[in-house]
Amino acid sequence: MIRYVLKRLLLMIPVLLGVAFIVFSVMSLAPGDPARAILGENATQEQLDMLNTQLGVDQPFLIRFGTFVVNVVTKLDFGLSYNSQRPVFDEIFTRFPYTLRLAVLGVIFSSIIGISIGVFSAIKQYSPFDTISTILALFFASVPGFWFGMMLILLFALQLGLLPSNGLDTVKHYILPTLSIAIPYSAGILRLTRSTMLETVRQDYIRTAKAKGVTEWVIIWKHAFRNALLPVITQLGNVFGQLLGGAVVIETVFAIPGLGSHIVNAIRMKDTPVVMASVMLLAFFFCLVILAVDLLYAFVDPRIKAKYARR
């Protein structure tokens, strides 16, 4: 397991890389001068062209690049932002625990609401409470995140004046983005549990299980829900490097300083800086969760652990 996770680590290496030459391309080729978005309209070439010279953004593509990846091996420097001339990090980590917070939130409650009534539903199926919540299912699915979180502000916080409509300061302000965030997720979880726990049920060893004179309970809970729970894992992962890359919306519509409305901002100004070191980070940490998604596989099902043991 130990050498499994060595070698996932070491393969985040080529794979920062090919993100950081890919976003730094992207960056280069659009449209738009920082030297522009910084100084203004009325600034005269002379003024633009002395500080594109400052930022270095004049010389060649692949000098500029090489010297990125140069200064991030082996000092961890990511330079400092164009437009307010701090040192990056400075900027993202002052911002990026709003977002983590928030996508982890997301992720619980979603987990929480698409599994239990998932699994719920896929026993009672055909059911009053597996056609609603299916049809609930769709409707959240289809929905878009912003509408459903303007008519959680509208609702709560203007008509009924219960929760705060804005920002991130106590716990109360967490409740409107997370459920705007958590319950259009738990929709497509809610699906793929429901569909993943009845193709499990209707398996051989569950039959010979019920006719052992087992349970329902315990088959339901440790044989069928063990094994059903694999692709939902793999579907929580990929929430969760949605949200902390895609919270864009929801941190706009809720006024939250966030990581993603950041980026927004970053590339409107072609901060090529802040835009890189962003997504290098975003990407990170979605790798890790990768990793910890394969991991977590192993102590769900005894059999991939085996298989790890063995390698």
Second form
Amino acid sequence: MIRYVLKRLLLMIPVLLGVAFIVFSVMSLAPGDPARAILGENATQEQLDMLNTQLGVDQPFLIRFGTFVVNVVTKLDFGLSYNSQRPVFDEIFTRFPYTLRLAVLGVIFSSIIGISIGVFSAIKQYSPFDTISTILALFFASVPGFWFGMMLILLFALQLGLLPSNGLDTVKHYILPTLSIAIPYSAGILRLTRSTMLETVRQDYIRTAKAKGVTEWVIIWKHAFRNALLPVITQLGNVFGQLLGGAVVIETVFAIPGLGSHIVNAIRMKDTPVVMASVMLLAFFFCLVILAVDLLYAFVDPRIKAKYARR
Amino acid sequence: MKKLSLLLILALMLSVFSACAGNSEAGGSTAAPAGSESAAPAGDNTPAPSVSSGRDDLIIAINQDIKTFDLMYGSGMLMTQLGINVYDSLLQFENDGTPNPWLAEKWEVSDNGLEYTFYLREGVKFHNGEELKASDVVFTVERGRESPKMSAICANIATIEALDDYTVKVVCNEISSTFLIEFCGEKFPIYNQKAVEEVENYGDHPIGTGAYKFVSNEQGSKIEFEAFDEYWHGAPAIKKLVYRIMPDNFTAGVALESGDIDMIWATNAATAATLEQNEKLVLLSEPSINVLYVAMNTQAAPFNDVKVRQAVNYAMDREMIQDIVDEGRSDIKDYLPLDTMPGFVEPKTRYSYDLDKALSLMEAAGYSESNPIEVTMLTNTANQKLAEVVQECLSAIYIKANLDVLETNTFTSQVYTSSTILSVSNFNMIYNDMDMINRFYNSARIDLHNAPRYSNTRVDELLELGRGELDVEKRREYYGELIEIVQEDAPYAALSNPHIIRAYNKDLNVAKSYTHGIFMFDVSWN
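Having seen the form predicted on its own, could you give me the form predicted together with its partner chain?
All chains and molecules follow, beginning with the one already shown.
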């Protein structure tokens, strides 16, 4: 098992290098002049050329990429942001915690809501509870996150004045952004949980268990649910990945200084160091999440665990 | 075993989570340098309810981060707004361009107009406790010569020397009617030599003589200032100034309505329409210094024909632009300079929407429905909507403009090159003087700022004369002649002057709003 984890961790190196190469190529191919972005409209051509030389932008692509990799590997140095002239690493790490916290909260709450309601819908198939939750799930899965966020703000912050509408200063500040992430995502998880549960409860071994006289509670949670959980875990991993990089809209609506909006701005400004560092960080975390998902399979499903043991 | 592992995973998740929580509080902000830490407010700021009286703090929404507080190295209106809290300049300007004494109590100009002597106010303190000396002014100019933003301004300063601790003498290379504006406007903040030399990362820890001391900058989140009690003009009424970064207009609007914040620095027309309904707020919609325009390359077909350029000017439905692009909150413009600029003369040649005239001009130039023009029209993302309306207007006069929307930086590096035939963009007239139009029309600015590559020797001459003339009437004469020529030649089609829309709590007293922003010293609670 430990050997497997180590192997997977080692495999992350070529994956991250590949990501770095692709993003670096795309950023170099995009038009635009970093010196112009730094110095502004009034700079003369000489000033621009001088700065571009200083930044090494005039070097051939492979040399630039090589320098980047060497700096990152040996010194963990991603350079200075073109835009703000501040160290990229500091900029990202003041923002990343917000994004990570929101993503973790989003995954926790969407799984709690999605899985619990999904399981009950499946057990009580065609009941009013099932119908209502399916319809609501369809609604929330189709609603854009930012609209839902705005509606929550209008209701809870403006009309009722119960919750703050922006920022992440206190626990109260987390409620609205977490809900506007968790509820739309939980809709997807609910639908998935429901359908896999329905599939599982029709299996022969469930019937056998029922015939043996096992209580319904044990059948559902011990026998059916654990088998139904595998695809749901995969989905949760994906959700987590999406939230790391893709909560831009929610971050904007709630004025949260997260990483997502920072990347979008950096891309717009052609701020290669920031884009590189952020994408690398997200790729790294995403690799970890995928690894964690694979390991979770083992805990949920003994058959998979047995496979690891053999390796 | 299984349960134990699950517990472990849960514990791990929780620890990651709490570690992050700790992280952001400890390392999330760039703290102020020693010396200004005395009153640095600690802890979170739970938004105070908007029960107005008795408050001495102010929370203002701005829409983006500030790159640097070293004003010589940054750009943008927002930075200027925040900068005038921290820094002072020698003179302060009224909106009409008249200079008032500020850090300089008085000044003298020599008879030949080349030598300026400034007498500094005594006892003015910088935030680090240093006293303002003439050497700081000299240092500021010398430092400015190195910076891309100030070097052009400083180029006209031949020598600057400190006659004594409170007297500075500046000798110019040539007479300039805009000298006071360029050198002393809020764009020329006075730096403290010691602070710049001693403080590491000066751009993140600015020191000036202004009404507010910089406290901290939490990127993407908020920027804090506190009142400088030793401010030479008296201690400001607002003691704590917080700028919250809210990129979304809707969010800022709701925050203002629910009392989380007290002021929005600039909002858009859609949000303004909602805020206008709220009786607890004041909405301020006033002309900005931003001008939207079309630029036509006068050196390449088809716009090397003056008839085509004039036709474009007649074809612009400026009222439609006002309605659609600015949602009614703008002033229509058919010439570039602002009416408030000293030296401004209203042109006699004017362009209003007249499709018949435009069509007959196009036909006279040899174009028709069967012989249309097809060109690429460059614009940046900020002006995309405007460009689409312009495209619509052009299609009515046989011009098929293919829109090429670029990111701002890419746009800036392409729009002044010879390959650009047609472009739609905007410009902030940062100097409130007719000399500002030099960048638009001077042939020396081709490849730099003169997008239409417009070249007219008489215009170049008049621009030089206007700048070198101190007599107000003479200047008006020069600029009066100039504006008729450029209106006739029509290298640009000016479109509109959008308003800047601010909104704030009605319990706030905002004494005055300058074109460049609000001077926070003048703001107080009822």
